Amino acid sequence: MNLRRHLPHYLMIAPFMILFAAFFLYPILSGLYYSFHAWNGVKTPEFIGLANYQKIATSRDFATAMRNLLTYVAITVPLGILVALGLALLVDNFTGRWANFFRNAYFLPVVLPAFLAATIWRWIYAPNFGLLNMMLGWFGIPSVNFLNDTGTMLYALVAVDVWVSAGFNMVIILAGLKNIPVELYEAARLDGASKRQQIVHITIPMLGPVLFFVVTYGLISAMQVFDKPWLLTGSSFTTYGGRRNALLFPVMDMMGRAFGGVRFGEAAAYGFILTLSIVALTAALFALRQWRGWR
């Protein structure tokens, strides 16, 4: 009786449930299954328990990738948000066509295809004819091979990532700025507050939820970095990571094991390790927000 009464509701959500099961639930469960097997994609999977996870955890490449990732996240996320916040505060002072011009100009890198952005920066970083080395030459500084020097490769990648992501974060922060009541700034000016004091005591606190979203999104995106270092170093599935693995990251390592080493079971285990790391980090951020009472 209840089934007949609720049948229209079940039929309405059925397409979503079918798509959810086919494109989300099934890949997760099959990935979990293969993570406990040795499988090359052709032969019958052989159950090996936790061997894939143990092999990854003791791998030197895994340690290198995680070290690169932690350094990359620690620099890219705060620097990217600071740049986006500065741009948003700057653009917020413009009105009319100038506001639209700067908003579109800073957002342009976001919509560029990854290969085009990488091509532009490979030209900028080129050791012999690149724009950056040409500018360094004006001050008598010798040419630097930014994408082949282990001391500069990571920072070169950070610059590209900040350039690409700043526009997206700027638009989000700019929307948050528009929602701050003007009366707060008027009252602060009457009390003699400087521009810096208004930013510190009004703008930043009122942008709390927006900044929390930007930080969370930035962390999740940064932990999945793949295309930029891959394209900047001209990698393949057998030569990924750049010189001395200076630009080796977990997703690259995972893809290399799957398509370079034809070890799909190991790659599935790698994917679960990475997924659980992202879920744990996100949960920690929300717990911190709850504990600190951020709204």
Given for the second form:
Amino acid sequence: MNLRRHLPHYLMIAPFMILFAAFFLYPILSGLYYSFHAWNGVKTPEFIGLANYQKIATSRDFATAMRNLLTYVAITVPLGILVALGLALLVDNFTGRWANFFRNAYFLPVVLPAFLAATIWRWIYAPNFGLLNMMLGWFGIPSVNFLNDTGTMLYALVAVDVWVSAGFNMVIILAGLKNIPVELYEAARLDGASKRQQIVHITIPMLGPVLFFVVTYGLISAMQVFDKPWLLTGSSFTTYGGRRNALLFPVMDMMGRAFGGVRFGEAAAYGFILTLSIVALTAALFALRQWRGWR
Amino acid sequence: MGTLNTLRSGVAGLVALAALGSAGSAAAEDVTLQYWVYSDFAQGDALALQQEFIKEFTAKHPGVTIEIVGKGDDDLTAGQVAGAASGQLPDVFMNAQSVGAQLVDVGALDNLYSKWMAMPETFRAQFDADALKGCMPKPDELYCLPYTGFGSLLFRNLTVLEKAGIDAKTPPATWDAWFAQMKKVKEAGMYAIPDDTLVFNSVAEIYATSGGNDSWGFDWANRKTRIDPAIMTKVLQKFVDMKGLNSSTSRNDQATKDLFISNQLAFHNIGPWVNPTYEEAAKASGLKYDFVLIPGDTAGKTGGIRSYEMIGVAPGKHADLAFEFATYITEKNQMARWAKLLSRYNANAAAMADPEVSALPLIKVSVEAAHGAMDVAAPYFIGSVPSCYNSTVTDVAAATADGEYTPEAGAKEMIAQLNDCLAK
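Got the form predicted on its own; any chance of the form predicted together with the partner chain too?
Time for the whole complex; same chain goes first.
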């Protein structure tokens, strides 16, 4: 009886549920299944329990990739948001044509294909000929090979990532800024609050939900970093990670195991370790939000 | 009885007619072969020649269409592995012999041995014996037809050498002579060589100046590296010595080519594929360069590596036709036309010996280089090389050059890590 009454509702959500099951649930469950098997993508999978997980957890490359990732996330997420917040506050002061110009100019890197962005930055970073080294040369600073020096490689990547992500974050923060009631600023001005005090005590707190979104989104994106370091270091399935693996990240390591070594079961286990890490970090962020009472 | 026999003959005749009819319709059936090639073979003059080969082959095979698709190195491997999993493999395709074991493992490569043995001896004798051996992990298994290949060369910028006061007329015959020239180049304010610790093949190239095939590659039976610690110690010492002389760019970077073209880099040790770029620069900006063999530790020994690309055939209902096409494009006449067009070495020894081909300067040196060089990662088709292998070699070489290990400790550490990587 109930089924008959709710049939139209079930029919309405059916397309989504079918697509969800086919393209999300099934791949996840099959990935989980394969992660407990030795499987090359073709032959019958052989059950090996947790051996894939154990192999990954004890591998030197996994340790390197995780260390690189944590350093990268710790720098790139806060820096990216700070830059975006600064840009948003600046662009918010403009109106009309100028506002549109800056919004589009800063958003342009977001729509640029990763390959193009990497090509541009490889040229900027090129030793001797690169734009950056040319500029350093004006001050008598010797040429630096940013993408092959283990001391600079990670920061070179962070700069590219901030350049790409700042525009996206800026647009989100700008939308948040527009939603802050102007009365709050008027009242603060009447009370003699400086511009800095207005930003610290009105803008930042009122941007709380927006900043939480960009932090969460930034964290999830950064945890999955792949295309930019892959392209910047000219990687392939057998050579990746750059000099001394300074730009080796988990997704690259996973891809190498899948296509370089044709070990899809191991790659599936890697994917699950990475997914669980992302879920755990995101959950921690939500718990922190709850605990601190952020809106 | 006679009636029965007549009836039997009649039925047999009808069956035979039916069989002939069905055979005829099978032959007339339209077949499309998917042919995957390296992306640089799917553009410009190379593509035009490939299309000519296809036209010639299909003219003799009515109803057959061949679709040529260009793909990057990684896309070829990923596409073939994914294709094997989904049952949508290209019928005939190129790839490097070094990924052969992976492709065999996923069932992407047909064992061509019986088809190969059915070919005339004159055809089989055309191929380079080493290249062919690379396709055969066991006496009755043949997983590819050897195709193109390379032996690495030493490209020399003659302007840089002249500025550094080096007589370029006689190429350096030994490592010591070469290293002395590198130091002179650096003293003159230019770069000697790219950073050879950045790419596995570069490390292999320098290893080949001291060692060779007998102490390189894999002992698959015991899952151990065959690298000799004493030779690797010597090689790592070379990287320490070269540390201050190199351009800190990899041999594959565009920046390295730019440094060479702009007369800031003396030596570029790499395969012959950079020659078109340098040839163009010679015409456009007056670059003066040549290519010689990479000198080894003693006179007469050459360094450098060689590797072969292959043509593979997928198992399946079109395997026979695909094999026929593969034999057509790897046959002497086609390979000679290919070599003449691109001035590129290939694994058809008969084509390489063709007077018109062997007279080409790049081919001449390439043939010598390939014969004296070390295989990149042989033996092929036995087992998949784990990615940790290549990264361990480059990482420890770079760490030793950076001073983290002494050459002796670096060699010991590298071998321990490589054995550990192969054992897993």
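The term rigid core refers to the maximal set of C-alpha atoms that superpose within 1.5 Å between the two forms. Positions refer to the first chain, counted from 1. In this text the structure is predicted, and so the values were computed from the model without any measurement.
After superposition on the rigid core, the Cα of F24 moves by less than 2 Å between these two forms. With the core held fixed between these two forms, Y10 has its Cα displaced by at least 2 Å.
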